[in-house]
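Starting off, we have a lone chain in the form predicted on its own, written out as structure tokens.
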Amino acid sequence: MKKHKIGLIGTGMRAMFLVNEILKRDDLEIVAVSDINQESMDMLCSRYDKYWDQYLDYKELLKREDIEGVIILSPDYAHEEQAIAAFDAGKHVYLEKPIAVTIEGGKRVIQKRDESGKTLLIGFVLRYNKLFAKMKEIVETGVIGELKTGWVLHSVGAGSDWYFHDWHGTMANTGGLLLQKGSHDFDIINWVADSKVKRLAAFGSRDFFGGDKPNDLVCQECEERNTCTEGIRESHIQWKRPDGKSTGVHYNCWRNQCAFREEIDVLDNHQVLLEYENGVKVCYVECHYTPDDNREYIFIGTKGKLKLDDAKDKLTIEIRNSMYDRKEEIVYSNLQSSEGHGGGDKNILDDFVYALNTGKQPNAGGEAGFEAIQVGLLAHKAIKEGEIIRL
């Protein structure tokens, strides 16, 4: 088995947990990491007792001839530039979603991939989660008949924690939360519908987050910290390393800006209606101030209905044999593993290794990444302009 030498660009929270999966493998070897923050690189290396080469400038990492591929885990606004630079350097790329924060940026990434002859994997881990993969399989088998409609409710109870206490809070950095958060779901909807979006309509607002607090205010220095519903509390996460030892981080070390600061301009409530070229129609709802954390998918075909409940790790199929025979039910449960993203982190790394071994494009490739941001960006445009958008 060949061991592929790789580099990581971006050493924040996502890297902290993905590295735990990489270190379990015999076919991937991290040899270098890069981040503009020296403290972040030091923290990652120390948590795993590793002494990987460190670069404050990612372009220096890309100069290394021994590195075959890179995993880009940096903030969204850096994805386009870094992916293009990696292709110019002759590297295979695993790029966290979104592929870019503009439509033209996404096109440039794919064009550069094609010119380089290298592979591009987008970090759509839900495709590699057994629960979501089973949903796709069921729809393809025709159990619920011909797919016609559906809706998705994405409840982001931890929205404050993940999206309003740091750089995610501005449109310039993310292109909007329908890219940063919603692109996972748009990719799954596109994948299951097996078609391209023909037109869309959308509504959205910022109902709760943002406000008049100073942009440099952090929770630890706020007088309202103990009474604020979104105030960050000091907490420490621990997990087992592949070698059996325990490690951990302060959960809020990267995210402690005020969730009601002036610069926040991303929306926290979205509703998007999609119509596909094959006639499938799907409604997507994403709310960041609901109490629960869950994804609920419903797809309806000419013979039945499928419901995915992510929090319960459960798929339920109801069959409509006739008007008077609607009680047949099939249930799948406990499909997700205890590993990261329900096994998605492990399985997506399998696909990265497949791309490194064969030079063939992976399942969640550049086109999927582009189509997801296209939906998200055009939905934000529809919200702003109040118009139905035709693709």
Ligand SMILES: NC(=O)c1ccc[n+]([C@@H]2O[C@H](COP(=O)([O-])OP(=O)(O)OC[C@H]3O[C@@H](n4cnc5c(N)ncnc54)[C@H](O)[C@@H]3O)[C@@H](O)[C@H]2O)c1
Given for the second form:
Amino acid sequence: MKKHKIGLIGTGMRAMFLVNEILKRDDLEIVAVSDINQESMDMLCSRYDKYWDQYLDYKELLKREDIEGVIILSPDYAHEEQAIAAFDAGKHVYLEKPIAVTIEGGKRVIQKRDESGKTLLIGFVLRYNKLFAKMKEIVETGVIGELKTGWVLHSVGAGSDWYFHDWHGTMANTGGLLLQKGSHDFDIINWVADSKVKRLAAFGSRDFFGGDKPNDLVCQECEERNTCTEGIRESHIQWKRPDGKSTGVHYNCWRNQCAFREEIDVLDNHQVLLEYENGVKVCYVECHYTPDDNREYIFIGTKGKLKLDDAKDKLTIEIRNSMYDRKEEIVYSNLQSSEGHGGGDKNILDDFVYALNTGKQPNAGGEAGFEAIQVGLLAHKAIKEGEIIRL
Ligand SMILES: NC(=O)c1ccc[n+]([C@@H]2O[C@H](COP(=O)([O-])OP(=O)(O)OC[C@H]3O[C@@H](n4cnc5c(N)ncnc54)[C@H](O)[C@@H]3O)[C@@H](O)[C@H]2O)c1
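Based on the form predicted on its own presented above, generate the structure block for the form predicted in complex with this ligand.
Then the entire complex follows, led off by the chain already shown.
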């Protein structure tokens, strides 16, 4: 088995999750990491007792000829530039979502991929999670008849934990949370609908986060810290390494800005209506202040209805056999593993290795990445302009 040498660009929270999976494999070897923050690189390396080469400038990492592929785990606004530079340097790329924060940026990344002849994998881990893959298979094989409509509720109960205490809170950094978070779901909806969006309408608002607190206020220095519902109180979280050892992670170095600060301009509540070229219509709701943290999907076809509940790890299919027999029920459960993203992190790395071995484009490729951001960006435009958008 070939061991592919890879480099990581961005050594924050996502890197920590993925490195845990990479270190379990015999076919990938991290040889170098890059981050603009030395402390971040030191923490990642020391957490795993590794002495990978470190670069403050990712372009130096890209110059290394022994590196075949890179995994880009930096903030969203850096993705386009770094993916293009990686293709220019002749590397295969696993790029975290979103592919870019503008439509033109997404097109430029795909164009560079094509010019370089290299592969591009987008971090759509849900495609690689068995629960979501089963949903796709059920629809594709016609179990619920011809797909007609659907409804998706994404309750981002960990909203402030992940999106409002750091760089994720501004439109300039992310293109909006419908890209940053919603692109996962738009990709799954596009994939299951098996068509392209023709028209969309959207509503949205910021109902809970943001406000008039100073931009430089951090939880540790705030006098409301112990009463604030969003206050970060823990300074460390425990993290289990692949070798079973537990390691403390200095959590707050990344996410400790006030969730009610002035600069926050992303929305925390969105409703998007999608109409596809093949006639399928789907409603997507994404809310960041729910008490629960879950994805619920419903797809309805001419023969039946499918429900996916991510938190319960359960798929239910009801079949409409006749006027008198409308509820034959089929249930699938426990499809996800306890590993990162329900097993999605391991499986997406399998596809990265497939791309490295064969030079063929992976399942979640650049086009999927582009179509997902296109929906997110146009939905934000529809919210702003109050118009229905035709693609
Ligand atoms: N696929 C998934 O399910 C999933 C889950 C979480 C995050 N992500 C993606 O991973 C990316 C990183 O998210 P995160 O939660 O780890 O963020 P983070 O803030 O925890 O880490 C980002 C790291 O990148 C570094 N960085 C900033 N600018 C850089 C640059 N120009 N070059 C190199 N490094 C730079 C920061 O210093 C930090 O160490 C985001 O794009 C996010 O969308 C994907």
